[in-house]
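A single chain, nothing else alongside it, follows as structure tokens in the form predicted alone.
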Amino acid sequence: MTKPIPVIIDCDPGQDDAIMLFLALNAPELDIRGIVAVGGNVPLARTRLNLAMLVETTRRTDVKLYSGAIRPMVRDLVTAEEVHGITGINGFEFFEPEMKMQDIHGVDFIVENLRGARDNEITIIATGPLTNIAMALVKAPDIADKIKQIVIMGGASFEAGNVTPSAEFNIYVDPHACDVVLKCQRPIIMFGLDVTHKVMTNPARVAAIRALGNPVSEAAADMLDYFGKHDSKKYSSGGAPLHDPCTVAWLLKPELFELKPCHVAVETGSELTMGHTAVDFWQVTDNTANVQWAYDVNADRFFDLLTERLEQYQ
């Protein structure tokens, strides 16, 4: 059996991160180092209890839990309750979980364990803003050697934006840290909307999660029943698109998605663009590939091995 790969996870949970998080927590090809919270969907207060209660739910309750950054490096956090309802997890059945969070900062975790890694050796998967993934490159510079790969869900190109006009969420809530991340000289590979929005729930594909009858998909299949109300409408399909179990989904099985090498900035100076993410999809300038952009994926495969990774839960 090939060796599982070492990743640390940043989050901000969310309906969608819930299922990235379900998904991961049952994948041995992954050896999760720690889960991070960070403040964004919902305030951080919020995103560490969401977190807490979602892995206790899995029974993996040998992994650590961190709390990181409670706003941008910059701006003001601005949170998404109209989409994922005030918990963030709406949909899912609340209850006090006996998890708590390690006494060390996020940011300070990050770095702990980046330095005591080999180079090129950890894969970080970051489906929320990403303050704390920044935050640590700005303030250790020397654990980027030990980052393999970031592997990110966030940005827009063809899909335009899904908080404003031209940005998506996670980018446009700290940018600046983005901008930091997209600067650092490591592997990147980003699921932006474009990708995204391909892999959509529908009641069918819902239904199947709730009928294999396990503690965990049917917490999955209660938070996509509400996460579906807002983005059906919003987007006149059937359901909603889950963004961050890409993440996982790609690195479970890459062959599902398609990838093309691109330079993409990010937009930090402009409130009328502010987090838009300029993807160089045609090489139209000279600049570098710094992104492994998805751009397609096979829906139906996703969906297939979602549901039966949730499956194995008992």
Second form
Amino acid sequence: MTKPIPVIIDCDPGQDDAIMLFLALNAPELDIRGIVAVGGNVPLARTRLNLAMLVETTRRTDVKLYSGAIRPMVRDLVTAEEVHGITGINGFEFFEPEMKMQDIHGVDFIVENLRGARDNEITIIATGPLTNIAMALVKAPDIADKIKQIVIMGGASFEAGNVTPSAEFNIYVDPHACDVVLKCQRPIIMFGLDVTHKVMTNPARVAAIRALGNPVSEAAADMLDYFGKHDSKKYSSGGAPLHDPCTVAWLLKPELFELKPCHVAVETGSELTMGHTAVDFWQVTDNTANVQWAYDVNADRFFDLLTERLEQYQ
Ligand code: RIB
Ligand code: CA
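Requested next: the structure of the form predicted together with alpha-D-ribofuranose (RIB) (the form predicted alone having been shown above).
Time for the whole complex; same chain goes first.
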């Protein structure tokens, strides 16, 4: 087997972040250097508590957890309790976790871990607002050379926005952070709504996960039952899009996805289109592509992967 991929994960748990974490935390292909919580779906006080409970549920108490930015770089925090519930992971059975956040700030962890890495070594997985990643790049521009790639859930092109008509939530919450990341000149792989809306849960898929019968798959099924309620009304679908797990699924099985090099820029001026990702999919400008933009996925094989990996928990 090839050497495990060293990764730093940054997230705002959220039910779909939780499934992403479950997929990552028992993947032998990944060497998780640390996980950072950011304010997003719900305030930071909740996302970091959720992170601790979720990681403890997988028994990966060896993984170091960090608390990152409490708010976006410039704008006020916008949260999404209407989608995820007041806890951010409604459906999950609360417990007081033993796992605690490390003392240093999540941004400082990202800087220090990257400074100690080799050039092009570290993969960053980001499934919340990009505040921590951008703050680290602004604080320590020298770390860019240590980043192999940044794998992001965010943005939308052919799909309409899910928080405004123009913008996807993660990018809308911190568009200035997205602008910093898009200009960092490191490889970026972006999973926007165009592809995540193709991996919808449905009762059969959730039932297959629940049938696995281990504590992690039970927790996953409980959260997906809740998560599907809001979005199934919104999208008149049978469930919810599994946005964040697309990032890890691509690292584990890239062949499930179709990507295209595109130039991507983000709106940071207009209130009407704030956070809109302008994806030059048809290459109508001479702007150089700065992103591998994901636009298609084999949904059945995605859920096969997810179910197969969740089955491996005891
Ligand atoms: O727009 C979907 C994204 O916003 C997902 O990452 C979800 O968890 C929320 O953070
Ligand atoms: Ca998220």
